[in-house]
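What follows is one chain in structure tokens, specifically the form predicted alone.
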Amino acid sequence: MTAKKQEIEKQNELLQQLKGQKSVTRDGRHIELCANIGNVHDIGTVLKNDAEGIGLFRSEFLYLENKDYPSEDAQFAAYKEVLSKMVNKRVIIRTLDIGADKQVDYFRMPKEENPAMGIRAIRICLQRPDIFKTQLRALYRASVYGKMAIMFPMITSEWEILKILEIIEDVKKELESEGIAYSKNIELGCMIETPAAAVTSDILAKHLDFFSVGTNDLTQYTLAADRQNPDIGPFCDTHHTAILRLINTVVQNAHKNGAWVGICGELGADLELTELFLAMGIDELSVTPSAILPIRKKIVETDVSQIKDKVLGKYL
């Protein structure tokens, strides 16, 4: 057996020992370590890798895999299945995130010169409230089958959150009038993936329970670096001080206003930054299932009180 293979096996053995453990630092801070998934079929991998919940369930698969708008009942069935299989572990479901690099023909979206800056995600939902209400009805109906949270993508302004909350109230009244049960304990949050959302996170936090930082788009919009352009690499520094400072600002603003903060973008799985995120006070990391145990290892080996000042000083 080669030395490299021995090292891999040794690492795998060590990681298996972490299964069933909480992701708690040496000085007693618990970080919720969750998984990102693209559809219901990923649940087996989530459970196998011992995720503490699902931090990002991309609901757009229901739209991408269909030739027409998925019905309320079809959506309800999918949400019910994932909540039931996770057995009261929190599942954060992101509402429809179509547009930009994810186009669906039957939406008949007009061609845009710069779709990443155009009508996408929550902008579609607010322009086409019938589509949004259908999804929200399905979500609220399914909420009684587990521990659900709902997250809204591509937020830039407070008025968007206020409009979303208004639509949710309409949906709840409809369900009540029809005698349909729903959970009264659904956490509501939004993605932080635009500089506008990060800078005004103190205002947004007054209306929400949590934020989840989408670092892929946050990097794109902050650095004016198109994530679909293969030649942009040298100009797209994911560890750029501006990105990290924005994340730190979001954490401070959220905590001051009683909200919690997670990261669900690719940076959440970047082991080089795990100590920094712990030092900032990040409450949750949601990553691809295979990254969960390596990050847990890093968390349980870290004493935040010992490294906080040094790490924050190095990066911020």
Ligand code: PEP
Given for the second form:
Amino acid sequence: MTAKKQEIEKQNELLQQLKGQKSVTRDGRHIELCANIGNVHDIGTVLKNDAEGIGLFRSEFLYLENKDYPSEDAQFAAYKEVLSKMVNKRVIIRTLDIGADKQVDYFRMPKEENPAMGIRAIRICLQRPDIFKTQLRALYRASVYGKMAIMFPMITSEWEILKILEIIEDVKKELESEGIAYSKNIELGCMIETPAAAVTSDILAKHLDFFSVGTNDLTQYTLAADRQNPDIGPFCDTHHTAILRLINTVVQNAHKNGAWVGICGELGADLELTELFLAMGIDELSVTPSAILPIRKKIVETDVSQIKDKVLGKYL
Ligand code: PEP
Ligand code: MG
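Based on the form predicted alone presented above, generate the structure block for the form predicted in complex with this ligand.
Zooming out: every chain and molecule, the one shown earlier first.
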């Protein structure tokens, strides 16, 4: 075996020793280290990599893999399976994020000049509450099988949250009148994917339990840099001060208003920024399963009190 291969194996073995350990910094701060998944079949790798929960379950696969709207029962079965397999670890399910790069023919969406800024995600749900209600009924019915949280994508304004909460109340009343049980402890949150949501996160936090920063879209919308364009190069600088300052604002606004904050966009797995996120006071990181153990290593090696001022000064 070459020296390089030996070194890689040694590093892998060291990472394996982190399984079963909590992700706690040297000065005692626990970070919830979770996994992103796009399908029920991904649970195997989530458990193998010892995720502390699921921070983003992209529910789109239910719609993308079907030729017609998935029924309430089909959705219920998928959510129940994920919750049961994660045995009381928190599972954050994101409501459908169709549109823009994820088109589904049977939705029959009018063609748009600029779909990333058009009718996508929560905008479809608020324009077509029948589709949204079916998903919410399936989620609430499944909620008794584990520890569920629900979050909403592409939020820009407080009125959207108020409307969502109204629809949820209707769904709960419907289920109650039908004698169907649901959990009374479902945490509700939203994605922070637009500059508008980040800047007004103090207002949004008053209605919600948590935020999850979607840095893929937040970067696209803040830097006006199409995430689908492979030639965008240096114009899409994921470490841009604007992005990092917005994330810091979100953490501060959330904490002042009693909400917690995670990052589920790809930046959450960027080891170069782990110290910064810890210094900001981030509560949760949700990443691709294979990134869990390397990030846990970084967390357990970091003493936030020692690095905080230097790191915040360097990036913000
Ligand atoms: C994001 O925008 O960062 C995100 C996690 O959502 P998606 O990549 O599914 O748009
Ligand atoms: Mg997104």
